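Only one chain is shown below, in structure tokens, and it's the form predicted alone.
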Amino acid sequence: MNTPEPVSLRLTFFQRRAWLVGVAGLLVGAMGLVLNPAQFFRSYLFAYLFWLSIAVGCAAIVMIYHLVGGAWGFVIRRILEAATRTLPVLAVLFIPLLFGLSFLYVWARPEAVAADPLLQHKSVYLNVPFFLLRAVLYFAVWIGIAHFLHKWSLAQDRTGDPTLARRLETLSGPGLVLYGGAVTFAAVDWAMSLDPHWFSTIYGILWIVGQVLTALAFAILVLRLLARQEPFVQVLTPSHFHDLGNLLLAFVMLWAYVSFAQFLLMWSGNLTEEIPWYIRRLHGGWQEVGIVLITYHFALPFVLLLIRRVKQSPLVLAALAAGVLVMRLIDVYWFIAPEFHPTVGGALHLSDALLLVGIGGVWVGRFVGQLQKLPMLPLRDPQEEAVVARPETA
């Protein structure tokens, strides 16, 4: 019988290649700054928002775990914590966007603001200095929360002090509120203000649910990749994957509900300041992208995740999670690209792929490096004995 290979060996292998691919992708993608700077910043924004959603969504799931507990969170806790530790790198990767504000946002162009009374009215909020200040505040909130989650988690590993579990729980309640507020305003600033004439009061919720769904799918996929390695091979059972599958189903349904709620409210209101956002996404081939999202982001995962065997099979559930990740990527693209391109064909550029791979490679390299610094499973977690001894679901 073969002895399971230590996780660290595979992680080192992936880390080196991720950094190599990431740096290469960014260097080649940076050529777009010379050839087509407007498209470069559009592609960069799309790629950046996708990878940011994993890190920030993982912070939300960690806090949910500290509030409610459960075997599902114990087995992915270190994956989630490692992802939150990439936020400082993502803060640095945000800097290039600051040089492209005038390419991305109409409200960042003085001549456009001078010619538009509505933009003049909104300029109290939508102006470059205040935009930068808010961005600093968002990252301060996210990185601050991640710092204390990580610090107290490591202290719990070392000491087993039961007060640390209570401290993590106490942080997580208001932490989720701060997280939700920061994500809502960041979504308004970085995505919704691409069309400053349009607004939606449910837009922030869409991004919050999407981020948590993206992070959960990512965590399931990573857990499956590590499932046959030490120490996971000694702990994981189909019950853990079953619970994660149930959570994935819940957030798939929540995403569909919130998305449909926004569409229904906008379309039934039929107001000239609200419906243009959807009109752009119902023409030029974008309607087909919407059908793909309805089918493969909701309908197919919903049906499959109702089947117990699908959720209890690590391989099948991981494949489904990978599919959800792809749909999350398409969903982010569907949010961003139609603001600049009336047709799908005109929106597709090589820089989209290059910068997605570039930012993703750097992010994965950082993630793997952080994961290597932590015990793969929490030590002295109050729920450890119950989780490790948990029987398989029949």
The other form holds:
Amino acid sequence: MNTPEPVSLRLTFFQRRAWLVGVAGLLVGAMGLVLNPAQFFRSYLFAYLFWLSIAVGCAAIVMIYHLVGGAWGFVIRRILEAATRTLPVLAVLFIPLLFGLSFLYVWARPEAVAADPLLQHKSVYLNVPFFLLRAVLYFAVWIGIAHFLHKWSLAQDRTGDPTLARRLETLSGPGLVLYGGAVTFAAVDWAMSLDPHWFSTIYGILWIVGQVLTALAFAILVLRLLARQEPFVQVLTPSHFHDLGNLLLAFVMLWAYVSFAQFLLMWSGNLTEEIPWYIRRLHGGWQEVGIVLITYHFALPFVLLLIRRVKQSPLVLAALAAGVLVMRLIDVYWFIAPEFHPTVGGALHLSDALLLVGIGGVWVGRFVGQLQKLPMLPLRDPQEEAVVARPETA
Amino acid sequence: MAYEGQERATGIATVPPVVGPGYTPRSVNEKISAIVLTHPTSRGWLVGFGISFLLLLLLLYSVVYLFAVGLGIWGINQPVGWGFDIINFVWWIGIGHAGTLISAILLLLRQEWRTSINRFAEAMTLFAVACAGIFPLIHLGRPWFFYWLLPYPNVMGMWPQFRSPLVWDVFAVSTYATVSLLFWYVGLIPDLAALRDRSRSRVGRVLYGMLAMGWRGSARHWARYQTAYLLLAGLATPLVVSVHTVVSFDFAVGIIPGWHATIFPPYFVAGAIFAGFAMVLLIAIPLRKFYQLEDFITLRHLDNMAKVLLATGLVVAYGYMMETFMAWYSGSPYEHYAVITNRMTGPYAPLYWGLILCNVVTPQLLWSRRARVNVPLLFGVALVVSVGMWLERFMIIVMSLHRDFLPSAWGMYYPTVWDYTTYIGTIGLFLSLLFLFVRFLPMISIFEMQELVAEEEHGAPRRAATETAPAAEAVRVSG
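Next, report the structure of the form predicted together with its partner chain; the form predicted alone has already been given.
Let us now look at the entire complex, which starts with that chain.
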């Protein structure tokens, strides 16, 4: 297993397809820029935040792995690292949003700010230059973390120097702190400020948990897709999937917990400054979307993931992870779209799908490309001997 | 399976072991049970227990006086209707979180280093919950009607207000106390049998024998025991989160600035674990010293607990940060006044800054590995954190109540001597129970330590704690 397998032509083929589809999606989607620019940026924001969450969430999981260890992390480590390597592309993909700030955010329209004392109060924070500066900072943090995680991982493969594991651990503690701060304020800037009057102290945690859950589901799915390939075929056992399934269960529960906490407190408080966010999401068909989320984002995966056989079957678990990914997509949509459209019917737009596929294609293309650059399993991870039970190779 | 030997692999050179060298299952049993059975009662224990018992008497006196005279002996009044009573309730219940977290969640996560600290952490949990439970009851104006909180068909045709978080509290705390007790007791049974078999006095044999409920250590016993223990762990896990979540609802469901924040549930849970681990350290460090248990509660344990302390401390700091940021960002003058102006510059500002010093600044020392294994320093940090968590509850409760929307309704809260005696009294109750516990029950789980030692000895792969079958049968049965 130790030769960096130039993984099958299938991956390369898949990568090209992804790029093609992505570019095509973006090009066709860009026509919306002419036809309906406001809708273009709304769809773009939604699609962008979904794909970003995988990359950023993966960085968090790698760092958690470096801190706590475990076989589950060893087998998905390279998948996660490859996903974090997409962050520079995502930083470039962020640029189009900058041209649509005034379409997206009320606070970026000077005439609206002039008419609203609350927005004037917030303009110290919510103004275009500072918004840009913060965005640069967030990407600097994420890309910086991803860079070192990758660099030292590469060095570890080459030299096996034991100090590297230590260094990765040392980076991961403060790295997670920085990551948490960056995601929190990015969530405030990019999503919460869509309704600049509304605020919630748990909002950053909602995004953090959502991102990690998205990334975990994505990693499980990719692991299953690669499970038949070298080197995974020699290494993977049902217990790896069992552990990953348990983690998925934990984050599904955590998502439900933080979502419910916010809902209960705002619903019971019923304050004019808080409740509009839920009023929008409980009318015009959005409430049915909410029920779908409760059922398929929480209840169904929760029940299924309690069953040991589900977690130990790679196929079933991967199907479940795919379902969770779809639900994450709907959840992000439920966060973003009701800010612009009072009804679901009015919200759904072709550009949502086009840009989702467009950004997604480019992202997946980059991801698959990165995945092929390094061996699919770390070569000299000090955990390797301990955590991987290898039946054939001694 | 997958985790086996992970601890050996991750750091033979850098990380101290979970158990000191040179132990056999038999010597583990002898060492731990000897503390209870053969060691003479030490003078230190007598003095410690004596002082604690005096404080317990102080509690009894304070409570009797309270019942005789009424709530007026406390400092609570309008506008601050919740004072030391609720602060102490939340403080104690928070401390009571670490035990079950260590026992249940770390068991499910297969963190085998938990083995030597889970027993006394669980005991600590029970005692802390007992202390916590006193406060809401004595805080009732007419405590003899406490059972009105429970839903039961009655001649008055009255039901509790189910929409009130205070009623949820009753369910959450009583469920938590029950499951924690069961969990602790079930975990004790094999050890009680060991004490029964080793005890040389007839009284000991009879008492431990009764408590051991006929445990013989057969393979069937062990198989059923493992299932029961695992199920209880699964049952206890959500409770760790739910209790302090409900406690946070006591505040956050109210729409008072400073209380009504959506981050409260996770922030309270993190704070509880933070306070709980600080208390576990405060207990573990003297215990390992006085009873020479350094080989069982090693630097590895202290290091890990310090890491948990740091991580939860950071979550708590995140909570403070978000509360403060959103208070400004909201643009609400009341939020801004309550959370920023009044806390940072109001009459209680020194307590606020003390809290920041205790809970945010001090734990940052624990980033350094050297600080984490410096035992006196760690003890100091844990002490500071315990104080800080008390101050946090003071900040949330008193500082939010004493100045509400109308300046005409503002006032100050001054605790009376009875507030202090009741608080100190519950510390006496806690310590008395703890002293009795270390004297009469094995403070470290004998059979789990034996299992650990046996596996080190034979180099046998460590089976995941969650899947153990009675493999090390022979070595576990004592006597």
